[in-house]
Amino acid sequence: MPLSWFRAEQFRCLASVELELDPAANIFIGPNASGKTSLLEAAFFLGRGRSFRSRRRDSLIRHGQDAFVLTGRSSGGVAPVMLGVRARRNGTDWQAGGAPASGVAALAEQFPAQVIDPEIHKLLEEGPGRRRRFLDWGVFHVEPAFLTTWRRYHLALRQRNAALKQGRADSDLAAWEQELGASGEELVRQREAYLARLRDPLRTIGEALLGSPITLVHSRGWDENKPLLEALGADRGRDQRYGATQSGPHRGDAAVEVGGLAAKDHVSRGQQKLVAAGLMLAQLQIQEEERPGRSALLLDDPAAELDGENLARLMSAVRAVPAQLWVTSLRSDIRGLPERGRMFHVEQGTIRPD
């Protein structure tokens, strides 16, 4: 199971809660503003070194104190990992397994959390980036060799840029543009491999949840008639006006289509929730196909503008797929619901089991 302990202190309003819990599903009830979204927050952070709401870790530091602290157990593995946070205000230390980490990447692979939130939305409307986040933190669980590549290309890319922006000669930018065409290239080359991937399982859980598959359509961040190292050198002009490089896999997209109709234009706010849903659904997938046993899945208010149809729609989907759920609601009584599993009940930042 992905986590059979969770600590979190001084986390939003969670002063200190501990929690043992459920490999298959545990629910979280109480009312609005008591902590459940907190909860979801700090286990999201322990597994992906952010915050699915904010992007000021000073924020999610209780008031009046320094640091939060969170801690785990992950029992996916061949043996237990302690996995653990502790984020200041200045900075963050990462440890797995009784070790210092240098970053978020070793506890991503022991606690390998999504989330499906009443945002989620965004991941369709909002620009490329957030899609670009999407797609490669799936690649970094099926690529080992993903983020050696990634670090890679943005460095090539930091270089450039600053070259770009203090007006160095060509030669020097070419110097760079080597780096950055050949790591660009294999980065796209894996990106591509992992959409072949996802195909069949969009493919599915899109008819499941809306009666037509969805698609995923890749853009490469530059013109595809060219190789990335011809397109730097043709648009060096451009760059250099702009101080930026305009081309390259920092610019792709994954555009979401349903039923070959761009699924931001043609679809509700409410089925728009149901597509990104799918696209995480699809992700946890092939997650526990490459390391089963511990991913996790967030949903917070899965009610939340979706109508009882949806609804059962979406928790079916989410009960087929293997991952540890960690729900929360205003109610019990959600259609759809595991038959098994542990509930909680939130007030005021404290949580007790059933």
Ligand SMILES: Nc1ncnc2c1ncn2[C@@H]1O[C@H](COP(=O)(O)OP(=O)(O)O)[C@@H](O)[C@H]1O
Second form
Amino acid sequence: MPLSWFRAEQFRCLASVELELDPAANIFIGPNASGKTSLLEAAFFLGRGRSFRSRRRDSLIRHGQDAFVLTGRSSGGVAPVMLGVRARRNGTDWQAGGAPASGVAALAEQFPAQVIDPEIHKLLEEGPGRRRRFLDWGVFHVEPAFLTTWRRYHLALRQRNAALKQGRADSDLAAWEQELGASGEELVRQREAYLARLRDPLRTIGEALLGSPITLVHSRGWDENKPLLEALGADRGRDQRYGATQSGPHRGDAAVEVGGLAAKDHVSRGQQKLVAAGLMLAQLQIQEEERPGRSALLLDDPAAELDGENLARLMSAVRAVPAQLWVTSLRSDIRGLPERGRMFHVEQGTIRPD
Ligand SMILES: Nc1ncnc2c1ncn2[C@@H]1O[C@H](COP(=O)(O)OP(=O)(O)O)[C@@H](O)[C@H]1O
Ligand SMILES: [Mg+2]
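Next block: the form predicted together with the ligand, after the form predicted on its own:
All chains and molecules follow, beginning with the one already shown.
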């Protein structure tokens, strides 16, 4: 199972909570502002190294404290692995298996957490950044070379952008373009392989949730008729005027369609939530194929913005995905909550089992 035990200290309104978790389903019931989303945010941080609702890490530290500490026991692999993170205002320390880790990647492999929250429609509505992050998170779990490729690409991108800003000669730019071209093509190849793998699960989950297949239409981020190296050379003048590289996978996108129409423009807000949830569920399914028994789905207030019918569809699609479920709700009588599992009551930053 993913996490069998979890502790959060000084995280938002949670002074200290400790949970023995059910392998399949954990249900957190509590009134508004009791700390339900904060708990999911803490679990997400342990596996992902960031919050899903705030960019400012400092806002996650409980008022009046200087650090938060999260600890979990991952029991998905052969032997249990302890995971830990301690975040101070000026730095974060990671631990996996009793040893310091250089970053969150080692924890993400053990506890790949995915979230569906009331803001999830932003995945469709906002610009391509969120969709690229979604895509790259998926690639990370199936392609061992991804992190190396991604870092190579972004290092070369920073170097070329710096050279552009400094008004350096064409020959200096061309040197970085070799590396950008090679790593950028590789990154796109990895994204495309992952998108091909998403195709079937997305079709099936879309049919179940919306009665139509969900598809992702990839754009690489530059003129599709040219190799990246060539596009970079051809666009050098424009990039010099902008002072930044305008071509490459850092400008790529995966547009979301439902039944062949752009989801952003053609479906209602409630349906957008289902579409975005479908993307997360398809991704979870692949994650579980790669590393069975480790994934968690954090489902925050599923009843928000969904009518009874759509909520029932979402909950039945959620049940079909083999991940540990952490679900929050204002009430325990909403449709489709798991019947088995462990129930907890959340009240003013404390959590106790039913
Ligand atoms: N850094 C922090 N320190 C202390 N309390 C916080 C911090 N950040 C947010 N809170 C408080 O945490 C409470 C719980 O929020 P939340 O987890 O969103 O509750 P719920 O999801 O149950 O509605 C809110 O009252 C909020 O003001
Ligand atoms: Mg909440």
